[in-house]
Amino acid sequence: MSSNFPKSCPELGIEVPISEIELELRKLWEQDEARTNASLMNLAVYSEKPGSLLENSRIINSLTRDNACRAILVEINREEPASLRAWITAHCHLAQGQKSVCCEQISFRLTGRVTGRFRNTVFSHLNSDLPLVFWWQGELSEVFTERLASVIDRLIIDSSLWSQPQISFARILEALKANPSLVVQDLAWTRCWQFRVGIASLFDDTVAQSALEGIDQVRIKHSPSHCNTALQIMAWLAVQAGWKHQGNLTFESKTGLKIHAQIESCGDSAPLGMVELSSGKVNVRVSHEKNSVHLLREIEAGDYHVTSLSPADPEASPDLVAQQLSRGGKNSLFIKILPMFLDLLK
């Protein structure tokens, strides 16, 4: 199969032989003494999408404004004959309007059978003193193995892109067994962070608090491609409130009250469009209009009506990754709700 990848790709920097990557990087820094090499982590970005190297190089240029790293970009095409190409460059940004602070980028394009070559080639160029954040884009293929997971500190995925999420999450669970310290961050979960903050803050209101134990209806709206985000926030509600899943989106509270959930896919919705909890005459609601930068938070109880606005989560994956990198943490809440989410996923 012939390749559509260009023979020359100056957008990725200087093409170099694999064996000379580190030598050429040293030369790159020696050319300009005004540059300062900054790095707090290894950030690997993996994709099997054609053309992803160029797209991800532009993303890294933006991410390195606030996240100093050694970036390692990987594009794989297993349908072509075996080959391996590499490029090096640096993304530089002015610090305090004076010093040029730069982050290294190494780009690899691999074709053919890649599993062993991928590990040996890519991971030999990690900065061994720094943690490895691995952003896996797209479907979780067989290239993702327990051996690969064992060297990753933080794995960023987006389960909303998976056609068979149950199979992929089974691989994630095996990876967590092999590497218990692995931090897994699903962008589907990140997309509902401000919703979770908004819902929790509404229950600081005494009227909402008084209705908490009587909640018997939950409604969630989402866009067609973000069902996982809706199921994850449903799992969060159930786990935090101590509800038991009875099947068919029916739950039972600690006091034995039946709770019925309705999850709706709406074509014109934001990724997560609405979460509403109802108890008799009290409704607690957080909603998001598509493309709006704000969430609307509401409490309705007869004549009592309270509204407020809060920031909405970004929708673009690079912006969500930037949020994850800035927050850090162990993401223990996601691991806590994962069994319930997987149960709902069935």
The other form holds:
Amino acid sequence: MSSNFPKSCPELGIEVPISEIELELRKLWEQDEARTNASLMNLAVYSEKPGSLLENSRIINSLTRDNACRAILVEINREEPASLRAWITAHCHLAQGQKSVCCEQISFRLTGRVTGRFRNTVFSHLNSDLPLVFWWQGELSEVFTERLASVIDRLIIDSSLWSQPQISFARILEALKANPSLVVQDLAWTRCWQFRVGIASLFDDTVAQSALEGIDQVRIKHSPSHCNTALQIMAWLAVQAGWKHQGNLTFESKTGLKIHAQIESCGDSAPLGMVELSSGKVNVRVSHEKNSVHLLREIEAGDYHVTSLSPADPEASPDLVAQQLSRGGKNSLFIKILPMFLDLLK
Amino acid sequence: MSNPFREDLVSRNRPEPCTVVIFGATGDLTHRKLIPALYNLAVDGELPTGVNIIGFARREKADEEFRKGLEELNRKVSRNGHDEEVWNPFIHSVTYHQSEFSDDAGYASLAKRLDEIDAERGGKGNRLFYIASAPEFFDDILLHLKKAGLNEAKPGCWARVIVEKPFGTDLKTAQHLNHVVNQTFNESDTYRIDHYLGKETAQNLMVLRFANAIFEPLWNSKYISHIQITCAENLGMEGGRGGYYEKSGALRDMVQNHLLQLLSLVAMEPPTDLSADGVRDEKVKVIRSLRQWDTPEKVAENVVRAQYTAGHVDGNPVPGYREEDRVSASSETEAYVAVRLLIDTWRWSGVPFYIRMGKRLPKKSTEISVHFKDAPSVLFGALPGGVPGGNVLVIRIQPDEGISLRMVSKIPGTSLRLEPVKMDFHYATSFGKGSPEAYERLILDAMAGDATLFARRDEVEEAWRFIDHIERAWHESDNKPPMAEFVAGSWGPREADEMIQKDGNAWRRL
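Next up, the form predicted in complex with the partner chain. The previous block was the form predicted on its own.
Now the full complex is given, and it begins with the chain already shown.
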């Protein structure tokens, strides 16, 4: 199969021989003394989607405004004859309107059988001592191995794009077993961050808090492609409140109360459209109108009605990654809810 | 009952829903800092659901007029811009309460209003009283809060007070204020705000020292030659500031609170834990260990005060201090102060600390610089030019928050020549996003009951004890140390240079 990839690709910068990448990068910096090279991490972006290099280069340009990094972009096409091409460039932004701060980007396009070459290509161009954040776009393929996972500090995935999440999560669990310090960040989980903050905030209210033990219904609304986010927030509710899953989205509370959950897919919903917890008298709800930049937090208990707005989670993957990078952390809560989520996935 | 959904969510204490009562609500601080801080917390989704705000002040105003004034300023100064969709519900939680600060009826009606809000909120009655009025009203406000029973929290709730600086004007008035505060609120419910402690770099000081293994072993008299803390301002007495400044001066306005707080963070021992008292116990030990300049002679030797004469700042001519608006022509108030301090502890024995603060200096900058001792000169001392200075670690507080380290390096080439080079870390460059305003962090901490970044009673009083000796020598002794002069736009008086030179050191050029 012949390549459709253009011979010249100015958006990716200068095409350089693989063996001279570091040398050419140094030359790039020597051209202008006024620039500051900033880097807090190595950010590798992996994709098997044709044409992803250009798209990801644009994303990196935006991400580096707030997250200084050495970006390593990789596009793989295993159908084409074996080849390896590389480009270097820098994304520069004005910091506080004064100094031009730049982040390096190295782009690789690998074709043919790639597994061994891929690892070597990425690892030989990492900025030493800085953590490796690895953003895996799309399905987890055979390229994702334990060996690869063992050198990653933070793995960013988006399980909402997976056709067989159970199989892929099983591989993630194996990777975690091999590298317990690996931090896994699922963008499907990041998508419900503000919902979780909202629910936690509402249950600070004494009225909601006193109704917690009586919660017997949970309703979650989501868009068709974000079922994993809905299941993850359900798992979070259950784990945090100490509810046991008894199958078919029925749970039992610590006091033996049955809780029925209803997870509804709606075409016109935001990725996560609503989470509502109800006892007989009190409804606690966080909702998100499609395309709105705000979430609505509500408590209803007879005449008592409290509402407030809070920021909505971004929807696009690059924005979620930016949020994730600025937040950092060990993401231990995700690991805590993972078994329950996998149980619900069944 | 605990909230299980809070667990593991964020690594900070949980701010709780409450009603915030701001005394001095028509003032500049409320309009420029407090309301924008609360609004920005709402924008970020950090403000607990159901927070209500009551502005308490003396002027006649309707709710709408009060809100309109807040909106005008918020549009100008808010860090996150002004989003109507967030502002509208936020501002509807803000109401105005007109009363004199000494009017019993005003507090009785405030209590009634708070009860009504509590009833609407289903019984939750947390209250945060923010005293942002002029200091002469502090006593009245606190005593009336007590008289109206507003200092007493309902069962399961809390009542806290945030007090703005100045915490007194000397030890006696500070003790009096603390006495009045503590007669009204428990010390654990008292939050003395020092916004310097809410700044990101100030918070990072402990992280830098205690989370990096390379610094702490060097952080003592064996390796450190001296430490400088500089707070330079290029502004003078614009906007009628002279009236306030004449009563305080540089020493009381900045050194007693902000700069001694920074000093205590730089010099303290590692706390046993990160609890508020764990940290503050160590901070107060530093202030308590300051050698006291308790005679006019010691003050003359270790402290320099000065006023600026007419000069140029940013290329514009500026008047001398005594010619400034609302400043007396025979003023004895210092617009510049430099202090040499010694901390009598094992760690800091023989290490001088220098603090300088001045108005009308060439630029605005606050920083701490840690000057390390020179390496032994046996190897490179004989080179032409020798070794160019020692290592300096600089922690910049404002404006460009960050950290830099100066090292000595060989200049590339066939000959051996050494020059200093700088490794620089800028918050803005590395982390991009702007940090929250100091007030945002501090208000949230008060709602969460975390007093780590607030000054405790003993810290304030120990700081005043040190400052009072100097003030007495300047204003009450028979042989008052002289008032020095410097030209506006220069780096302070010659006398301050001479003071530091006596130790063989020099002020850092900023």
